[in-house]
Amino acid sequence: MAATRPQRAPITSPAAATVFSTVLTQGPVSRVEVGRRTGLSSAAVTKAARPFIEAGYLEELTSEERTGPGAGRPANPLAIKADREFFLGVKITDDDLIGVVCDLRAQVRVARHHPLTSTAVPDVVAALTSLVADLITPYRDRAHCLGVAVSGDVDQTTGVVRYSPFLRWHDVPLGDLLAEATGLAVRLENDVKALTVAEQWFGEGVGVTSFALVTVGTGIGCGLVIGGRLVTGAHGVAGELGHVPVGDDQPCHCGGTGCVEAIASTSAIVARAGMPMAEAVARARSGDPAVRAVFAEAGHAIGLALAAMANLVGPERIVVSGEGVAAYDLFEEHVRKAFTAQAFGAVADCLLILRPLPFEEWARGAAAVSIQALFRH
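Any chance you could show this chain by itself in the form predicted together with another copy of the chain?
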């Protein structure tokens, strides 16, 4: 039986994709409810679900009520069998790799760090291949896909890293290199966009047509989902919240002036406080007014930029995360105050969620991209 069932999820039609993605992101859910949410008839839902049940990707939660093969009652909720397939995700930074194995619902099963001694392309490919080989061993027969997240300008379609400032890479065909080295189906994505995909499918973005995911840390990034779709920009650039000018004469590395990133990124805080980040956080927490002011200005700048973004596109929710938010006790009040003062009218109703970002979340985002890629065949 196991030998004859399909290796991969049988997404063979638009209806199959719709039904499977609905159960994946919103299940357990009854066939009737799937029909209501997707506009498909109950018969179409039943027909579309059957191959997924047969292939082991979906199950009926009360299967003891089934009266014959494939004749499940419509009221039986459909649920994903999360361990039917596993997905690898790797985030590349300039000094390490973070790798995870996730199940179909993007739950992390195992996470591992791997230090990088070089960012030369062959060294990164070799290290990543070794990390993947290590991670995949217990899952080999049920893992076929690898998602990789990199900061910078990534062409998802061709699998090319066009430009990554932190890695100092230009036009690196990383997707092809990794596919050859690992034998897996590889999907590349910008790291902030990958986190946004994870949030859209498995987090605060489920059932929401517009939201923003903002990351605060080394850089300040933003993934925008509007009308249910990630905004990519006509010229390949969008979500550059870090380069929204918020009224300060601070020059930014981008050539602009007063950018949020020039005030609130980790390196900006370090420069303005005149000490390493850990020391700045400790001093601010112990009450040093000068250092507290640096965090207050950073929080104020972030709050203004969030309000600018929300006044323009009116998202339902904003999630602010990133390694910088580890110190969010120093930021949060100032972020919220500036946001509320500058939000126009009903924009103030936008739900603003601040939360820390465990580093493995970036790798989980990469895995989520490879789950989403199931639907792109």
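Structure of the form predicted alone, please, following the form predicted together with another copy of the chain?
Shown below: the chain alone.
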């Protein structure tokens, strides 16, 4: 049985959602400025903000004196009360669970790891339930949502992991299993898309209408935000950059050939170099020409894929992250060279931003997905 929940954020209309999300991602900000940024009238902003203030989600800060020509009454900026509600986020890898508790602004309050000894579904559910119980204790009265980030093909609507190659899962109803085990409202999302949501609302994507987040590591992932919205596509798998074909005959786990992931993922580099990743990185940095060639080919493949994506959707910026960026110095030159050569016209000017993020940030992305659920009442 799900626990009885107290009043949630009163998002009951598009105007309410717009005002709340503006303060959440860009605040503290005055009502006048909210109106200027959203196109809403002052009366509409005031009407939308009042229930949030009454429910304890927003507060008015001390007046700011305005000076200069045209200065009027002091403004009382609206700000989020970050500790009004807390959100749990968990990133699942093939050998670890990384969990966080975030406040309403997605700031991490506590983080925990729980090693996985098995990726069998019942074992993962049991381990994740134990991790949640450990995390939630100090926040139980104000934490009702759990976001979970999983690699692969995830159906957010049904909470089903349709396919996760690294966990070797097919059609797993993980959302329902976790909701029953934890008593929390569960939001499931692909891990890269979850990280993209966190960047959109609280990172490099704030104030940007279009950007791409590309992750390099165990897989090659991509999250797209176009027109201020995360792109999922009709089947929920939009942005699968790792399976864009850029090579000839390298077999990929997806069943295709020549995929970026078959050339530039960690496992591909390890297989082609014939040694563990740490050793390959060390050998390449010491000047081993054969190993450096492996990283060069990986960088070339990534650059081609980035250019193909940028030519199609034209993002304002591309953020590159993932555990693979620890070795980015070995293929950055090749990424940029291939991207510039293949990008069409002004697309070549697209800003590439390197942003190393630990797995705790992926768990934070899962929490951000559960924060986002506030807007789907």
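Positions refer to the first chain, counted from 1. Think of the rigid core as the biggest set of C-alphas that the two forms share within 1.5 Å after superposition. Keep in mind that what you see is a predicted model, and the values were worked out from it rather than measured.
In the core-superposed comparison between these two forms, Glu323 has its Cα shifted by less than 2 Å. Put the two forms on the same core and the Cα of Gly183 is off by less than 2 Å between these two forms. Treated as two rigid bodies, the chain shows a rotation of the smaller part against the larger of 13° between these two forms, based on C-alpha superposition.
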